[in-house]
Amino acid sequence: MADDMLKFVSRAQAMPDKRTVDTRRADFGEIYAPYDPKAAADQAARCSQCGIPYCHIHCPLGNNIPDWLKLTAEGRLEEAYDLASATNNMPEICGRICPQDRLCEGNCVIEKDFDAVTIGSVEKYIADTAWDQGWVKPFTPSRERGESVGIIGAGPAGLAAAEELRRAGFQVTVYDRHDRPGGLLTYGIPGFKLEKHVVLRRTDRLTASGITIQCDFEVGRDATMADLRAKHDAILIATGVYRPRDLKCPGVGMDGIHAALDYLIASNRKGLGDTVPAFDDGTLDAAGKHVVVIGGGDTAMDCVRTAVRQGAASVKCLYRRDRDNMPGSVREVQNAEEEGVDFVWLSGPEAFLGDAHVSAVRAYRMALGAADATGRRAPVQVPDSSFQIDCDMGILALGFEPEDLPVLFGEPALRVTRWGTVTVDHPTMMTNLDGVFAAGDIVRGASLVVWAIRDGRDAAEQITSYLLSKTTAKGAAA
């Protein structure tokens, strides 16, 4: 009903019911239950529809938020699904991992006085009924093309690409280092915030429309760039960075000291039903341990949550400003409070203590000095103010930086950055090997998953372009 909208007034913010701390913890289950119909129908109707739609503005999609909002209030479900798959390849993956209080939620126009509708929220509801209803089906071509492209990466970037290209048509091969796609949505991601059958079904329903995904291939170990190119008609690079950021301090190589990833990675894999030799002898196990986190981002988030639910004895995360600083999701730092994390907030690591294996962790305190050329206050070290936390578990989640993928790839000719990044022309998303384009973390550095769908499906379209002119052009000649 068209006049069920603008109940902002009326309806009060309300998002899914949350699990209690207590049985949050016990598990790696998501954390919200679903939406009821009402439920999800009420928040939807609290949306303005206002003539300029922030919340559409700031999705790095573009979703046609009001618009899926106004349907799910009149229980046009189906067709709100319809439109927020229009433009979003995985919108039940997003409506789980998106800040979306950095991002729609929080351009929100009614969020100052009356908080946001809860979008979110609604468009995991929306997706995953569509699921439930099996709504969500295989596709077929309307017009099979005899082109091919070959695609490197299983992350969010490479496969939304890879179906945007075989819904035109061609022959589509994704490649993944991985024993099964999905990259971080897979392996980096815990299940507390994406249930990995999530994922999964994503995955089977694009082998289901045509698309090859070859797991346990490496670009450089089972075949060289050149090798792909002699193959496909042309490439995407969609490897996503890996590598984590090192930190300079004394001690940072004793034992007991871990990358995000390699803990993360461990522990998703546990969850999968893999046997994990570093899970299982204790070493990327935080069971009992006093763990210590570095960083402030999401990354750190998931690694404190995953902590907590491991059984660690006690769980701190170290980050150098304060929480009004912090660039991870605000609801993702309450929900680590919740559940028993200890912030310790302008705080920076001097050096790890121990022997063979770390003890303790030497920190300084920090203060928030002259803003930086972002607008970020810069953190400056408080001198004479060093304290000691124990600590028999650190995890460094600094954020993560490119492989060298010229070496890795067998193709020194590829030009990166000074960061490692690919060298792209943006217009067109090219990289200087003629066929070959780049999309995602790859291109831009470590971001966020709706931002390497996005550059997935703008890569899609360059790369249509790129093949049909190219027929076009041997129609010509002939």
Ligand code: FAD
Contents of the next structure:
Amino acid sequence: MADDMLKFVSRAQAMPDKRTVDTRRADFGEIYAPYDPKAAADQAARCSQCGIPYCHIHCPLGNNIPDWLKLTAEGRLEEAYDLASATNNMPEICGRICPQDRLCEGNCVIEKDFDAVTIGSVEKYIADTAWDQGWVKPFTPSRERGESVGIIGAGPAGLAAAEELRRAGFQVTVYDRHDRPGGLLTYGIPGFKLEKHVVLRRTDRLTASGITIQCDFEVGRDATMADLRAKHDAILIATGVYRPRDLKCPGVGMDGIHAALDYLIASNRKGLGDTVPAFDDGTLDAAGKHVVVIGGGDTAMDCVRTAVRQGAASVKCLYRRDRDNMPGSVREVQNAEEEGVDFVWLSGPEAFLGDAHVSAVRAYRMALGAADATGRRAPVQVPDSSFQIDCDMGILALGFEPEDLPVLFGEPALRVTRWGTVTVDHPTMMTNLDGVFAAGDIVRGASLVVWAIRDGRDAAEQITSYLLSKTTAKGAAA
Ligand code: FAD
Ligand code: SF4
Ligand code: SF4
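Shown: the form predicted on its own; wanted: the form predicted together with the ligand:
Shown next: the complete complex, the earlier chain at its head.
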């Protein structure tokens, strides 16, 4: 009932409890406790049920947020889950790792005067409850279809597309070069933001619903694009972006300096129980080391917080802008600070120093100049401002670029942009190759999980139309 809602004036915002800093630093478990049923209902009831819900408009998936908040406030959780999962293939994952302060919650109308409704935490609560209660089950399409779709990449874009295509009855095979599915959900994002069993229960459900996930299969090594096109009626490229952006400064190639993803993958693999020689011999383990991470995005935040948990002697984050202008989520910066990370704002690396192994980074101070084309103030170097930070491990988290897919896939005709992202036609999401579509980071450049899911869903819709129109055309010709 409506009078169960609109409690934002009398009831304060309350995020789920956070574990104490000492316990957080000691393991890789998630830092937020779950809501109990009363807290979830109370927080959901703060929603003012806006006529024009800006939360919904600013959710990339267009989630029906006010409706599932109301159902939660009324204790109708199974219906809330049905609604939440109708627009989102992974609500418990987005509830955990979307930067809500920039999306739904940042646009909640009560945010300014009363603090936003805790939309992400309620979404996580609804979906985790659904899993606990056994409401999330493998599904069977209402009719099987003969056409097959090959998807390259088992990250959120590929998996969301796979689920939607399978629901439509198609035969779906997802290929991934890693030994486990999930893409960056499994191997990039650390467990303290997203525990791995949360990802793997989703992928297990997809295989139980008839989707084939072929791991350890690298397109380019184990098959060419032409091989896959001969095998499937349509292809989706959802390979993400993995080439680390270069840092051009003296000493960058010396021992002890690592690319962020190498470091995070090793840590995630250890958490999954794998043998990782480069970690086990100490190379990619920050224990006892003085660590400097260069960068200010989500990846940098994940590196600094991983180093804290590995027992680093000190962890510093060097970023060329200030706190207000960094790309990482405000919440994640706050979590990192609580855990003991030292931010060195307005600083850039000038050189890495040492003999064979890094022993220090020489940096310079930056100041913020005029706003650039995107409206962000560009950092400029302050003359004669060099200073030195001792370190024995450097991690470079400066972003990612696409690999050279036309070369990798043996398909020189595949059209890419000058940045290497795959060019697609809008709104069909088809590349210049007939029946070959693309979605996720490989089209957008490094982005967010929620956008990858959105793209995967959109691509599935377009692939469905493509395949059905081909079948209709064949029928008409027969
Ligand atoms: P990916 O998740 O990268 O998946 C692509 C898959 O394709 C991978 O499994 C890869 O193995 C496979 N693949 C690649 N090439 C081949 C090939 N030739 N053959 C077979 N398989 C191949 N986003 C958020 O919303 N919140 C966060 O907190 C967040 N944190 C992040 C932290 C880190 C460290 C990083 C790197 C990213 C983070 N992101 C976050 C961004 C988010 O993870 C990505 O935007 C999202 O995963 C992109 O999805 P995707 O499916 O396009 O690609
Ligand atoms: Fe907010 Fe992300 Fe959930 Fe959308 S998917 S409601 S942006 S947490
Ligand atoms: Fe509720 Fe905020 Fe969305 Fe309004 S904008 S419907 S108050 S969650």
